[in-house]
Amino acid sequence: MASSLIVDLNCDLGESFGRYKLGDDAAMMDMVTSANIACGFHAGDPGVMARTVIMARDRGVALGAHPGYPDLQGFGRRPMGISAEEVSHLICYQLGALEAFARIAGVRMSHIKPHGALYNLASQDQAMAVAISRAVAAYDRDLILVGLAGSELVRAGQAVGLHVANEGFPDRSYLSDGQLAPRSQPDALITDPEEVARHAVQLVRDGVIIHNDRVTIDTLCIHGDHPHAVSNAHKIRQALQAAGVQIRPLNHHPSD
C-alpha cells in the first residue's frame, strides 16, 4: 500500500501491567506514527490501555490494537495449542476492548497486529492467518491488517478484501524464507543503533526477498522493549529522513 519512500514507524505499547513497567512510551509515542495497544491479554491492564490510548490521541498517533494469546506470564511469546476458532473469537474480544477505551477519547482504531507467538503462527500456518483475517473483516472492515511482510497473515487478509500493510523490522535478522529468525539464535536480535538504522533505510528501499519476489515494505516495527529502544527510534528517523523517506502513518498511506 505505501511507495518505497513512504513508510509508518510503529511500536508496541501499552506493555506494562499494574505495578510493571515495560517500555519507555511517553518517549516512544513521540517518535512513532502508529502505535500498536495491548489488550489486556499478554500485556497491559484497563488503566494502561486508557492511558495509552490518550497518549496516543493527544500525540497524533494511530492507533491500532495489539491482540495476543492470553499469557500474562510468557509475554504472549510462548506457542499455545489454541484453536481457529478460539483465537477468532480472541481477537474480537481484544478488539472490543481496546475500541471502548478508543471510542471514549474520541478517536478510532486505524489497525490490528497480532503479536508474539501468535503473529508468528499466524505468518507461517494458513488456517491460523485466515481465521483472524476473517475475525477481522467481520468486526470491522476498515481496520489495516497488519502482518510480516509476504506472510499467509498479509495473503489471507488480502484475500478476504482487508488492507494490508506489510511489516518490516529493523532490529531483527532474517532467515532466507522471509522469516523472522527465532529469538532463541544468538544473532536474532540486532543491537546496535547505527546497525539498526542502516538495517531500516535497507527494508524500504529494498524491501524483502521472498522466493525471488521483491515485497515492498509499508510498516517497520521499532520494539519498545528493545535495550535500546528509544536510541534505535532516533537514529532509524534520522537516516530515513536523510534518505529521502517520508515518514507517515498507516491511514494518511496511498490507497491500494
Contents of the next structure:
Number of protein chains: 4
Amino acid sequence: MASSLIVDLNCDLGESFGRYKLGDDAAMMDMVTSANIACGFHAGDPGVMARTVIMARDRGVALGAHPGYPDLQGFGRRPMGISAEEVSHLICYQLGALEAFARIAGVRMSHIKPHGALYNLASQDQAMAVAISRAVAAYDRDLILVGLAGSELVRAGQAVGLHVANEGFPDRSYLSDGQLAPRSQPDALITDPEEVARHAVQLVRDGVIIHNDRVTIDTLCIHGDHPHAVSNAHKIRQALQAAGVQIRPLNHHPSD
Amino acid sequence: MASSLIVDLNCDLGESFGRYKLGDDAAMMDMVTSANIACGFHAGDPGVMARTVIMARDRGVALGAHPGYPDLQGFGRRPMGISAEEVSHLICYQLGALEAFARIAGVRMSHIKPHGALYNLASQDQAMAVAISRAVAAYDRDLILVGLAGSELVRAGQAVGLHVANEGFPDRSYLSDGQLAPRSQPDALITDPEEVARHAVQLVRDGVIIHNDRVTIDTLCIHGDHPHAVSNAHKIRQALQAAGVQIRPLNHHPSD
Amino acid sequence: MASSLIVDLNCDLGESFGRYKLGDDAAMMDMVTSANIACGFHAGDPGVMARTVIMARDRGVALGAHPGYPDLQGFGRRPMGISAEEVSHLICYQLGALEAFARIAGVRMSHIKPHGALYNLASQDQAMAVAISRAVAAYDRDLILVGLAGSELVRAGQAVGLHVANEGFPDRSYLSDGQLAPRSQPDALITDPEEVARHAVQLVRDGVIIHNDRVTIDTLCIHGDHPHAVSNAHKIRQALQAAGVQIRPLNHHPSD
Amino acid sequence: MASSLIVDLNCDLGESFGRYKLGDDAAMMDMVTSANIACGFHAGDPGVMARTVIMARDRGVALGAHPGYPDLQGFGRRPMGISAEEVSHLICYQLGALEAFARIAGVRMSHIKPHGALYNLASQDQAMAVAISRAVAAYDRDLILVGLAGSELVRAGQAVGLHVANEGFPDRSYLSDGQLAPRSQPDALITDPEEVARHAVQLVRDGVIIHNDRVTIDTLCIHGDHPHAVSNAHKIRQALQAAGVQIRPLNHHPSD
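For the form predicted in complex with another copy of the chain instead of the form predicted alone, what are the coordinates?
So here's everything in the complex, that chain up top.
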C-alpha cells in the first residue's frame, strides 16, 4: 500500500566556514528530517558546527556526521590518494569532533554519510568501503551508515553489522544499471523542480534496480546550496505527501 | 612525611604531523604517567593521534587532550585574538576528536591541558579561563583540568566543579610571586639537567607560593622535544624517587 | 579650488575561496579605481587570484596586493602574535604570489595594502610598520604603500622612501585626534548611505587632522562585501563627482 | 670522451615547516649544484623559504622552485584530482612566491621542478604536462623545466619552447622501457650507497633508453631526507668525479 511508504529527507548542512556563508541552514532544516553536518575538513568550522547542531536539535532534525577529505579549497570534491587506513582515521576524528557538540547540546548522533569525493569512492571501491564501515562500527555500532543505494558502501556496512540507509538523488538521472549518470552526461542533472519532485516520488515508490535486485530507497538527498533550494525542497515534500509517503527520520524506521 | 609525596609526570606527545616527526614518543611514554596528546590544530594529525593513543594505552599512561590554537605554522605558540566563545568551540572540537581515538582503543580520556599560547592566556585571563573550564565541564565533568599552578585556569576549573591539577615546570625559573619567569629573562630556562632534577624535587616538596598561599604541585611538565629529553626525564625520575616521591597518574590521587 | 581635488577609490576584492563566494567582484570593479586583491592567506586562492587579476586588467583598475595573516578561518581579522621578521616574510611571499598573476596577465602591480588585523597593527605599531615598509621596499620600490591616514605605516613607508597613500574610510567615524572610532563605540560605523557619501566628500575636501597636522586623503576605502555595496559605492561616486572631485587611481597622482 | 660528460646534481630543500625541521639543508647545499625549494604548499613556509634562498645564494647553488599540491599533511605525495587549469594557477602562485625571496636576495630563479604526486602525474599525463609547461612559459621563458627523463613533461616543455632538463634517479631502478620501477616492486629502491653511486655514473654515461631513443641525463636527483643523506651524496660526487664527470648547474650547460 502506498500508505506504508516512508522516506527520510537528508541535506548537507553546516557548510559555512568562518566569514564564508553557504546555504540557508535554518530554512533547509525545516524541509528535512536528517542533517548531515560538515566536520571541519572539507567545510564547517567549530563555531559553525556548534550552531548547526543546536539548530538541528531545536527542530528535532536527526543529526549526522558528514566527514570529508581534508581539502577545504576543493570542498572535498577532489579525489585524493589517501590510504584506506588513513581514511579510517579521518572518519574517526570527524565523528568524534561532531559528537562533542552533540553531547554538549544533549542530543545523540544518528547517522554518518561520507562527503563528496569520499562518498563517490566509497560507493565503488570495496576496500575503502570496508575501511569506512569498520571505522564507523568501531566508533559506534548504533550509527546508521548512509550510502548510495546498492553501493559497495552499503554492502560493506551491512557486512560489518551496521544499520545502513540506501540513498537516492531526486535531481540526478540514473543509468539502467542503477548507477548515477556521470555528471559529464548532458542530462545527468535534473533541473526542472517539478521533474525532480516526480523523480523523488518514483525513487521512493520503485526504488532502484541494481544487478536485477530492487533496492528500496531509505533517504533522499535534498540539495541546500542553490538559490531555489528551499522552494525546490518544498515541492519534493508536497509531491511525496500527495503520493502518501510519510517523511520520517531514519532512526524511526521499522527496518532499522 | 616525605613518603606521602605524590606527583604525576606529564609530557606533550603526538606532536608529529604527516611527514614531519617530532620527539621520540615511545621513549618519552616510558618516562611519564600522563600523555597530553595534540589534537590536530597546532600539531598532530588523525593518524598520529590514533597511533599515539594506542601507544599510551599499551603502556598504561593516562591519556589527555592537548588542544591548541588552529595554527600549525606557529605550533600554537603565537597568541591569537580568538574570542572566548570561539575558544570554547575549539576546545570542544578537539576533545571530541581525541576521545574518538580513545573510544576505539578502549580507554578513557583522563585529563585536558591547553597548549602553548592558549595555556598562557588561560593562566592569566579570567574570562578565557572560565570559558575553557565551562567547555570542559559541559563536555565531561570527569576530566581533570591541568593548568599552571595557582593560575586563573585552575581557579576557574575549581569554580565550575572540575577536578583540577596544578602544574609545575622543573626547567623554568619562578618569580617570587609564583609566576613563571618570562622567557625574555636570561635565566628563565634552567638548562643544567641536574639542576632541573633538583628543581623538580623542590617543586613537589615545597609547592609554589602564590599570593601568600602554598599551592601543591600535582603534576610536573616534562619536555620531550629536545635531544636529551629522555635522559633528562630519567634524571628527574631518579631524583624524585630518591626523595621518596611516588610517581603516579593524576586519576589515582586521593585528592581527586 | 574644488576642481583640483583628486581621490582614488579602492576596494578589497578577490576574497572568494574555493566553493565560497564573497562579494560581487565584477560589479565593484566598475565602481573603483584600485583593487586590493587577497593573496591566499586570509582569503583568495590561486584560481580566484588569476581571475580577479584578469578582471582588474580588463577594466583598467589598478592592481594591488592585499596580504594578510595566515588565518582563513578568522579572515585575517584576528590579531596574531607573529614577529615583525616573520611578517616581512609573509608580505614578501604574498607580494610575489600576486605579482605572478599580474605578470602572466601582462600588467603591473601598483600598490600594496595590508589586510585586517595586520593593517590595524601596522597603523599603531612602529616596529611592525617599519618591518612591512622595508619588506615592500626590498621587493619593489615602485609600489605604493597604502595605510591609514597619518598612521605609523604611512610614516614608516615615507621614511624608507616609498610612495605612500593616506587612506580614509567614508563609513567609519573618526575621533577628534584623527583616529578611527573603535568598532565598540555605538556610532563607529556610519550606516546611512547618504551620510557615507557626504562623509566621503568631506574626507577628500578636509582631510583628517592628526597631531594638529592636516593629512590629505589619497584614497577612500569602499567596502564590497555587504548587500547594497554596489549602490552605496555608486552614491559615493555621485557625491564626489557632484563636488568636483576627480576619481583617479593612485599611480596617476602628481604627488606620487 | 668522458671528459665532456657534465651533470647537475639537484636536491629538494627548504622542506621544513614552522616548528618541524626536515633534512640538513646546509650540509646538502654543499653537495649539490641546484636546489629545488619547496614553496609553502606541500612543505616550506615563508620564513623557511627566505632562509633557504639566502643559503643557496651564499653557496652559489642554482635556485629552483619546487611547487606541489596544496597538501601539507600528505607532503604533496598523494594524488589529487585537481584540474589542469587549476594546477597551472598553483604553479604560477608558487613560482611567484619563491621568486619574491630570490628577488630580495638579489638572485635569479634558474629552474622549476614539480614535486611528488604532481611530478609523477606530469610525467605521464600529457594534458597536465602541457598545462604546467604553458604556465611556466607564460611566467618566465628563461626557466629550465626539470622532469623525469623522456617523460611527457619534458616533451611538453620542449614543445612550448622551454629549456628542459632530463632528470635521473640514482637510487631508483629503471624498467627496460626507461620508466622508473614502481615503488611497489621489491627492488625499486636501491639502498646500497655504493650501488647508488655506480648507478649515478651509469645514468650520466649511458642515459636512459626510452622508445628506442637514448635520452641524456642532465641532472641527478639527490635525496636529502634520510639519515645518511650527506655521506651518500658524497659517495655519488666522488664516483662521478672519478669517472671524469663535471658537476655543474643546469644553466651553465652548453645545450641550454
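Positions refer to the first chain, counted from 1. The term rigid core refers to the maximal set of C-alpha atoms that superpose within 1.5 Å between the two forms. Worth saying up front: this structure is predicted, and the values here are computed from it rather than measured.
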{"property": "Rigid core superposition, H199 Cα moves 2 angstroms or more between these two forms", "result": "no"}
